[in-house]
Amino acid sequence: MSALLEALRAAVGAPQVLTEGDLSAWELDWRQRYRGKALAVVRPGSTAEVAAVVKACAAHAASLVPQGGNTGLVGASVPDASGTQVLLSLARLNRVRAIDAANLTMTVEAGCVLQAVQDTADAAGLLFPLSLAAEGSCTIGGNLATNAGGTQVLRYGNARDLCLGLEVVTATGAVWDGLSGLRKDNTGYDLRDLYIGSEGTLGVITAATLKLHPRPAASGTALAACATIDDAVALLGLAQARLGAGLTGFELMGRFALSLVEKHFPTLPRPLAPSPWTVLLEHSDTESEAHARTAFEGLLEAALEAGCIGDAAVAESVQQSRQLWHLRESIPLAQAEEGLNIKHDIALPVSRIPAFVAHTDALLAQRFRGVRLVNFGHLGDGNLHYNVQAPDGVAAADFLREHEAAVNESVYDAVLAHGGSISAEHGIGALKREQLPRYKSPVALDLMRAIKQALDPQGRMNPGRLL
């Protein structure tokens, strides 16, 4: 492997090829479930350098693992334990190349941190609406490679919907410049959509042209208490009818999920008394604060009259709005404090969610006595984070070791029975790779393997992930 290391040093400069010291920032995943050993961590500073690295790996028959901010949850962006894989960090590709205000687009490199993209758009008087808890450290390349979702999918769509074009280094080291800002380009297969969501298994995303939006004139945030999930679904329908495209966020939080936040972050304000379900709503308005508030208050009054909520609290300031969102965003952190847990990032038709939850809650309670269910997520687009915590007093590691496979099978079989997907926004990676054939159409899997074979016939791009 010394010849490969020399080729890598020639491609990006010796200081950007790391082989010694503490490399855990690249070799250990965010959840600390996967730890690998890289032959080298390589940090190119341009698309041309990425292409040179890919060519070097191809010439020396080495596999390559692309990595952005290393915030993924399915083990897709860390090397295996063989010590033979090259970890390709895109962190140094962090430039904003252009903003086209008239075209409502921004072209950025893959290593740009999501929050920096948001801030750059805001400074130009525009909005890049992709928003998720890891936005301070995740990168655009990783967001696109996993087709990230977040809290505003209901209004603006997934990362795929916010991308108009890509620049990609292929498995052979060629560079495809598809950085078009066109909204209409009907000239053949949509190559962009092949790479978005491919988890680095087909090529390396090095830059993207992103879709921007006019910045809302005003926004409002509220919490509402619901007795049942059916009530929450009814509230969603009412909000969509009254607010239309102004409804930008609709988050569901179960009682136990919020109790963990209260336990581990007791200083966070809780404006409503505990209820079986709490909904966080966000409304954006193109007119004024007064118009936004009137529309929001009208919705909540109608919901109270309809009986689908029992109480509500409206944020009176930007600070209060951030506090309400902080409650929602603290749930995964509170879970981590509580101990290891079994995560399920699932998608279901909104109409089937109440039946799924009732069925699966009862099933797990029967099969795994005392299990604690941390249910929260993006009800507006049908994405639940249906997580399972060990029974109180039971060592989390022991519970996972003994029951994780059976819990996953119980949950995923129920998802399939209710017309859903086992991955809504986190991807497949290594975590769900072995389960995918059980829940994905054989025809779809054959097509995916054919695409992989066509674009990466040597299997060098992020092997062992997804397929």
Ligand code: FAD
Second form
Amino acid sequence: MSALLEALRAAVGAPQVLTEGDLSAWELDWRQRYRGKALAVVRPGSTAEVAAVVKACAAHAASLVPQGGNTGLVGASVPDASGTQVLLSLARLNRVRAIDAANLTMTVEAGCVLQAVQDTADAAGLLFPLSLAAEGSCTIGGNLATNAGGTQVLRYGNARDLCLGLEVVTATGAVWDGLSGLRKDNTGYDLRDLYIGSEGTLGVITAATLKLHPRPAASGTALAACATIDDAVALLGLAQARLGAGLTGFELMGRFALSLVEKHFPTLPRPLAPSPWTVLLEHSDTESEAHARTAFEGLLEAALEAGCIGDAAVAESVQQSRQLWHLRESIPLAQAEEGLNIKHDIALPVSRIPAFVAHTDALLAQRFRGVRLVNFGHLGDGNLHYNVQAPDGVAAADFLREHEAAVNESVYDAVLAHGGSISAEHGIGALKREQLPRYKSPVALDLMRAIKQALDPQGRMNPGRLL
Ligand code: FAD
Ligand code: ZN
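Form predicted alone done, so how does the form predicted in complex with this ligand look?
Zooming out: every chain and molecule, the one shown earlier first.
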């Protein structure tokens, strides 16, 4: 191992190879469920240095775990406990290489923090729409490696839809420059799309050419109260019909989820009385503030008339709009305050969500008496965060130890029966790896294994994750 450490020091310089002191920033995941031990934390500063690190690991038969902001939620960004894996931090690859306003693209290195990418696009009068609560610390490399979603997918797509090209250091240490910025390129298999969503298991993303959008002239935010989840789905259809591409966000929040926000963040304004479901709508307009307002109010009036909402509140200012988003974004934090829970990041056809929720709520209530469901998510994308909290008065850790596996099976079996996916936006990682074979077709899994074998024949890239 000391020969490998020597080779790593030669590749990136001794100060960028960390082996001592508190390395928990790299070894412990964001949810604090996975703690590993790295042989070393290595921090290259350029693509060439990344390639040198990968080659050094290959020469010494060591495996690698790429890491960006370490905000991933499925335990794929930290090393295992063996003390033999090299943690490859991309954080120092953080330069913006170019902006091409006419082509509506921007080329950035993998370690650029998402918020910095958004700010750079904004300063150029353009929009990079990927947006999620971890944007102050997650990196574009991590966003692409997990194909992150977030709150604007309905209009702009997920990370995959926002990327036109990649630069990748392959598992053997070769550099593939695919930073074309082309919107059309049918010259064979799509290598870019293989690396996107691969969770660091095929190669290291070192840079990306991202798709930018014109900045909307105005936007509006509203909350609407729905009596049933069918009503929320009907509201979505109405909003899509009336606002078209102007509908940029459609977030669902269950009554219990919002009650946790009220309990743990009592100072946050709640403009609507509690109702079984609350929807947050966001609308962007390319014309003007006044145009945006008229369209938005027209929609809400039509929804009231159609009976799919009982009440609505429209934000009157940017500050009020932020407050509404704050309610939505506080749900994960409020549920963390409430104690450990069992998270499910699931996707379903929007049309089947009401039936799925009715079926699964009843099933869980029957099998696990008293469980509390923190159900919220990106309804516009058919993506629910369907989380299960221990019954009131039951110690969360005990409940999880006893029931986590059975709860997961109940939920995921129901997801499968309703034509859904067990991971909508967070990935598989270590967390869902054991479950994947039960819920993914054997043919698809065989093809995935063949791709892994072809691109990483020695199995050195983030082993034990995903497959
Ligand atoms: P890391 O956590 O460092 O890594 C994640 C995975 O990508 C690992 O498998 C790692 O090996 C791999 N990886 C990282 N960088 C590279 C690279 N350069 N090349 C190859 N592989 C790499 N996700 C959503 O989709 N939508 C949300 O709304 C959302 N909200 C979140 C809110 C919070 C508060 C938190 C903590 C997380 C949230 N996430 C969400 C999870 C999301 O996956 C991450 O926040 C983000 O996309 C990961 O970026 P990162 O740089 O932190 O990656
Ligand atoms: Zn989400």
